[in-house]
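Just one chain is shown here, as structure tokens, and it is the form predicted on its own.
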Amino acid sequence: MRRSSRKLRAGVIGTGMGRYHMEGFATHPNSELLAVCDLNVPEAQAFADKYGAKHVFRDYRKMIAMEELDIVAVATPNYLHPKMTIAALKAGKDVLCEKPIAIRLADAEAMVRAAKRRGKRLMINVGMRFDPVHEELRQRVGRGELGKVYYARSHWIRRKGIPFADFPPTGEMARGEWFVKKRQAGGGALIDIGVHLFDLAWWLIGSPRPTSVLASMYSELLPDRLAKVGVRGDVDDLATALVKCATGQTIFLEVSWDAHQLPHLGYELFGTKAGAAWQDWEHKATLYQDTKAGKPTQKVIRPAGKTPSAYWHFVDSCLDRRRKMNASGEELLQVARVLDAIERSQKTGKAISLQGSGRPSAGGCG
């Protein structure tokens, strides 16, 4: 049912990538920034003030326990998405979790079922989805423009990116030496913009299911870089991935925080009628295509449109139970899969076989 009789009220935990959720929620015109909790209550405090939240919190638990709450984003330190979310569902709130969904897959598959269980809503935040070219590059794939797409091309490689040694501690990201820690980070260059990269291709070209997964995984410059400003940190620096899926689809993946070459960001689709690329956070793609006389020509790509923020879709899916959303847990919990095995094949070097792992549904949780 669709709820226009008020505003929903949200509540967000953890004031580092947390400031964007608040911003989204508290600018959506169906919805108001309740609560804010952290930790650190005076930096709490101040976002509070800043979107007009009347509550705050250093106990998550009590933030969620209020009835007048509906909607919760976590956006802590990965290794608390689990228990975090799993608790705002069990309150019957619907959950904006930032990605990864969970360091370990067993625990993404609880915060799935518990979604399903309850009833309630569970979005993951990959927010590079909710960006215009990529929703006009996607509908031109469904409705068959580039041909049959049979592979993609994802790949983010930073010259000087890894936290503490190249961003400062201050900001919304590497607010503490937990983004370094492979126990409560889950992992570095993958778990941090990996996610990102291979949810993008993945979903670009259709969201088929995986079927096997070869990577490698190194940790070369991270240790001796992060020494140097007295931070220890035992996560990777690049990874590297191809996936095999069961439309005979194939995706490479390479993501790196540090690396002695020329920086690079964006991925390739290759198709059968046409090609398609995108980089640099430029807001366009470009589409490569052949004239009826055979001779290669190309045009530039313009979103038609404009898309909702992650938050604002969230927030609309909430409203409209009847609405398909975008990013469910469900959806992520095949990317966490894939990570899974993308870890797997690190530790045994061979490929990992995912076959029986399942394919999200169409309506996700909730």
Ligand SMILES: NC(=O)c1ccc[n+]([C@@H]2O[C@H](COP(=O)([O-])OP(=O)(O)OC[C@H]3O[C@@H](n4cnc5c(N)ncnc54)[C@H](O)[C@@H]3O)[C@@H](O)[C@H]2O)c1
Second form
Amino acid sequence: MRRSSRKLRAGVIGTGMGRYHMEGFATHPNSELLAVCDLNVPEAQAFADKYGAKHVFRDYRKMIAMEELDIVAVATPNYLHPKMTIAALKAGKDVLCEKPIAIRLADAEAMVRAAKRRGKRLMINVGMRFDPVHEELRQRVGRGELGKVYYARSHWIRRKGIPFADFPPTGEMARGEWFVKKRQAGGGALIDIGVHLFDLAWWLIGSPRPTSVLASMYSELLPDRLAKVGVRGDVDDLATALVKCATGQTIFLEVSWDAHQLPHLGYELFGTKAGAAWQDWEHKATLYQDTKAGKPTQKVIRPAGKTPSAYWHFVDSCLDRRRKMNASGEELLQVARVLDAIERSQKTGKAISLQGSGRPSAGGCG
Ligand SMILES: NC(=O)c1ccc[n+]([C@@H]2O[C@H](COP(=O)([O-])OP(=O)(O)OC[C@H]3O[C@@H](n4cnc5c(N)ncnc54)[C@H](O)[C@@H]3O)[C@@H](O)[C@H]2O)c1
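Write the structure block of the form predicted together with the named molecule for the protein whose form predicted on its own appears above.
Below is the entire complex, every chain and molecule, led by the chain shown above.
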């Protein structure tokens, strides 16, 4: 344990998705919310009042300069993640940054380097990993219960799920126009929900090293839909990619913010002994297997227990530096490499080789 004498003190930048970070830090028995920062000061003040935070800031640099702050959460528009994260790491804080890690690969690399150099924790909030159903399947895959998992499909197709066009700007998150601006968001469906779905499938099958990517991206429905609400956007509304890995495993990703299709969310894992499927935020998955006599069977697995909090996991990882941290910056850097290759494949119309790019070390950084 780093400090047993007092609670870790947290500061959160951003009051959209950031409100979940605040709740996490305020409710963990060994952490407290000390500061909230947002350009919208009255909103930051309202959250500070709600969770008992003593300080409110408009300028994140002033917040991270606070000596007594231990951890910082970055929950601001994507283009701000690198500069806020690196500044906080340089100020000696451990950082929980929202997904995607960054919109430029070089920035993601710089963030991971900054964490390593200073021996600080850097976790990326890919919260889907924390549902016990995925952890249960990941362990079964790891124990070989599915045999060799050679193929994974991962998909999230929304019908009318374009931020700003379809989500109220008064909602809890995805309120900013930045979501549909390439310069600020880095992309659309791919970087927003593709990051979750690729990460989930890749992590479930053992985080193999990606070696090549062939992808297509579209923005067919988005411009007209945004025009109807008076907004211009220049990001993808659909991305699809085939990712081959050094292990011979293949991941097929398909994500869309808007399509004339039945909406669906889920993944399927194809193993030599068994297959597994999960869908629609259910806390259960189905295992498909043959009996010894070759008869196809299926059973539902339903892990007990509540979904552990990603925010609590981060606090625990900061308190116990020997603990293996889930969703480390290094792991999500691997995912960023794939997203970057997807973009490059779209631009060039060619398969992109990732031979020679690094893979995460077992312990993550920090
Ligand atoms: N993990 C998830 O499932 C999940 C879900 C939603 C959003 N996110 C991520 O969270 C991040 C924020 O998304 P959101 O939905 O909350 O967006 P949002 O537009 O609703 O909120 C962003 C907040 O950041 C504030 N902000 C902008 N610039 C700032 C600055 N310079 N200093 C301080 N505050 C600033 C804005 O005022 C706003 O309150 C994004 O990276 C997004 O991808 C993750």
